[in-house]
Each structure stands twice: as C-alpha cells, then as structure tokens.
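Here we start with a single chain on its own, the form predicted alone, put down as structure tokens.
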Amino acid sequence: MYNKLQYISQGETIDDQLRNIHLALDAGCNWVQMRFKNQMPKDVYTLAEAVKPLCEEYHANFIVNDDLHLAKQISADGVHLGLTDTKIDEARAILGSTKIIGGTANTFEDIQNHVENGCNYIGLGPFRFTATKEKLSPILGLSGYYDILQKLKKNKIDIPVYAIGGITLRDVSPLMETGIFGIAISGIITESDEKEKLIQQLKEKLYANIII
C-alpha cells in the first residue's frame, strides 16, 4: 500500500533541497519525490546521493522526478515521469518490475495509456494554478477530478491517483470525495512554520475513512 501523502521537494540549491527534505521527513512525510529542475547533472546526482540514505533512515519512499537513468544509477525506489518524458513502457524495461513508476496525467486518456504501459500510480492535475511548475496543463478543479475518476470506475481501471497542483489543507477532504487515492504537494509543506502539525492534519483528512 502506498502512502497517501507525497512531498515534492523544493529548493534552488542542494543545501536548500536537503534542508527541506529533511524537515519534511522529520515532520512525518514518508514519501519524497526529489524534483531539482534545470540544474547541472552533477548537482542533481550529488543531491540524490544524499537524499537516498536520508529516506532510508526514515523508512520513506524515494522517487526521482523525470531522470530515469539517475533513478536506476542510485537504485532509487522509482521514478516519476511527466507527459513529455521517457515513455512508461521504456522506463519499465530499464528499471525492471520491482521499481515504482509514476506518471503525470491531465486526462482520462493519459491515465489509460499509462496503465496499459505498466504505470504504478498517477499524478493527476493540476488542481489549480501553481507557480512551482512551468508549462501548466489545463486546470481540472474538483469537477475535473470527479469526471475522470468516474470514467476510471466505469472502465474498471484501478490505480492510485494523486491530486497535484496548488492544493491546500482545506482542499483535501473535498478532493478525497472525488475518489482520488492521495495528494502530492510541495509549497504548502515547504513554506509551513508548523510542518509536523500540518502533516498530521493532512494525514487525518487523507485517512479519515480508513480503519487502521
């Protein structure tokens, strides 16, 4: 069973990234997607090399954003691929059957293709405008999520779907009602002065209907 809360890392430098990831893990996040865009490859490798043992220490999943070959090189738990990145089936052939492969989606058809090609989970979005991502796909909003999740149900497609894009604490409960599995968030955790409290509140909403 995957965690319902994913933290997508932020920071312009290796030190910023490491600090933000460490704080998120310390506050209770159990899934880190390392996103370090537009950087020198050696710097991305250096960061990944430091994040992996950190995630292992906290028993957290470590997913690399976009960089399939880096994910393989350092033996990360998996990779998350955007719509214009390496194809899911190609990534599966390179990483093998045991690694986690996530795929970004904006439509039902995107999800359908990902599932057919061996994807493990979907990052569906954006929910609303977010400044953390360039070249944003069309905004979905609650109605967009509901429509797509209903199509998945109708077509008997069962895959964990994470909402992504500008999500706040008050959005979580209504988003969960659409049928999503969880959320992938970035800025709300990075910018919080009370990370542990925030993550606890997020988890309460994410796991509200689950008997543990």
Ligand SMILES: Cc1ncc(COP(=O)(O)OP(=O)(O)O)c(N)n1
Given for the second form:
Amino acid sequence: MYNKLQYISQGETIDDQLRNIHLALDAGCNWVQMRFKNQMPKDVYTLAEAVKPLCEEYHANFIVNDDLHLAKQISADGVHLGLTDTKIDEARAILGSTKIIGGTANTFEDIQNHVENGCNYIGLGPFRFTATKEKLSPILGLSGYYDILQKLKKNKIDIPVYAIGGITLRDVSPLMETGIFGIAISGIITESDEKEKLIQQLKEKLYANIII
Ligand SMILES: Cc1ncc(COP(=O)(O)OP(=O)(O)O)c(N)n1
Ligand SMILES: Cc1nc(C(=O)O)sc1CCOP(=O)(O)O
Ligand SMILES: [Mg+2]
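Compare with the form predicted alone: the form predicted together with this ligand:
Full complex below, order starting with the chain above.
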C-alpha cells in the first residue's frame, strides 16, 4: 500500500532542497517528491543524485517531479507528471511496469484518462489557493473532491487519489471523508518548526480509520 502522506520538496538551492528533504525524512515522511523548478538540468541532476541514497537510507519512496528521463537515469521509484508534462502512456512505455507514475488531475475526466493510460496514483487539486505553485487550475474545495470521488465510485474507478494545494492539518479529516486516499503537502511541512509533531498529527488523521 502506498503512503498516505507525500512531501513535495521546496527550496531555491540544492542545499536548501537537501536540508528540507532531510528534515522531512527525519521527522517521519516516507514519500518524497523532489520538485526543483526552473533550475539548470545539471543542478536538478546533482540534487537527484544526493536525494536518492538519502531516501534509500530512510526507506522512503523517491519520486521525481516532471522529468521522466531523469527518473529513469537515476532509477528513482517513479515520476509525477502534470497535465502539460509528458503523457502518462509515453512515460509508462519508457519507465516500464514496475515504476510509479503519478498524474495531476483537476476533473473526473482527467482521472479517467490517466487510469486508461496506466497511471498509479492521482494528485487531484488544488484544494485551495496556494502560493507554492503558479498557474493553478480551478480550485476544487471540499465539494469538488466529494463530487469527483462520488463519480469515481459510481464508475468503479479505483486508484489512490491524493488531495493537494494549500492543505493544513485541520483540512485532513474532512478531506479524508470525501474518499481520497491521502494528501500531498509542501508548505506546512517545510515551514513547520515542529515537523515531527506535525507529521505525527497528519498521520494520525490520515490513518484514523485503518485497522492494522
Ligand atoms: C501529488 C502531486 N499532485 C499534483 C502535482 C502538480 O503537478 P504539475 O501539475 O505538473 O505541477 P508542478 O508540480 O510540476 O508545478 C504534483 N507535483 N504532485
Ligand atoms: C505542486 C502543487 N500542485 C498543485 C495542484 O493543484 O496541482 S498545488 C501544489 C502545491 C502544493 O504545495 P502546498 O502544500 O504548499 O500548497
Ligand atoms: Mg509538472
């Protein structure tokens, strides 16, 4: 089963990114998506080469944002692709069947397409406005998630859906009630001075209804 909490990395430099990722892993994150936008390819590669063994040390999944070829080159666990990135079926043909491919969605139809093309999980958003990403799709709010998740159920489409975009601790329980599988977060984890406590609290809410 996939982790229900994804940390999406932040930082303007390689050092900032590495520090933020290391702190998130130390605090209990088991899934890292390395998101290092608008950088020189050699710097993104350098960061990825450092993040890979770090994630291995912490037994965390390592997903590369956007760059399918980098994900393949460094043998990451997978790649996350947006609506304007490489198509999911092309990525599957290149990465093979064992790697994780995530896809961004804003509508039921986006999810339907991704599932048909062999996607493993969906990042559905944005939940609310966030300054972390530019050019956001229309905001979904709780009712948007509820409607899309109901439609997925009705159409017997079963894929882990992660909510994303401006999520805070108090949003987690109501979001989980809409039927999502988990959440993907940048800002509140990067900015927290009490990361271990925050991640514990997030996990308690995410796994509240799971009987082990
Ligand atoms: C889990 C998850 N969901 C959505 C996104 C957004 O991807 P994308 O639309 O390609 O935007 P960028 O992150 O590339 O700016 C994501 N990264 N992760
Ligand atoms: C990377 C990303 N993608 C989004 C989408 O809606 O597709 S929102 C987002 C930013 C998530 O970071 P934060 O938790 O700081 O809001
Ligand atoms: Mg992208």
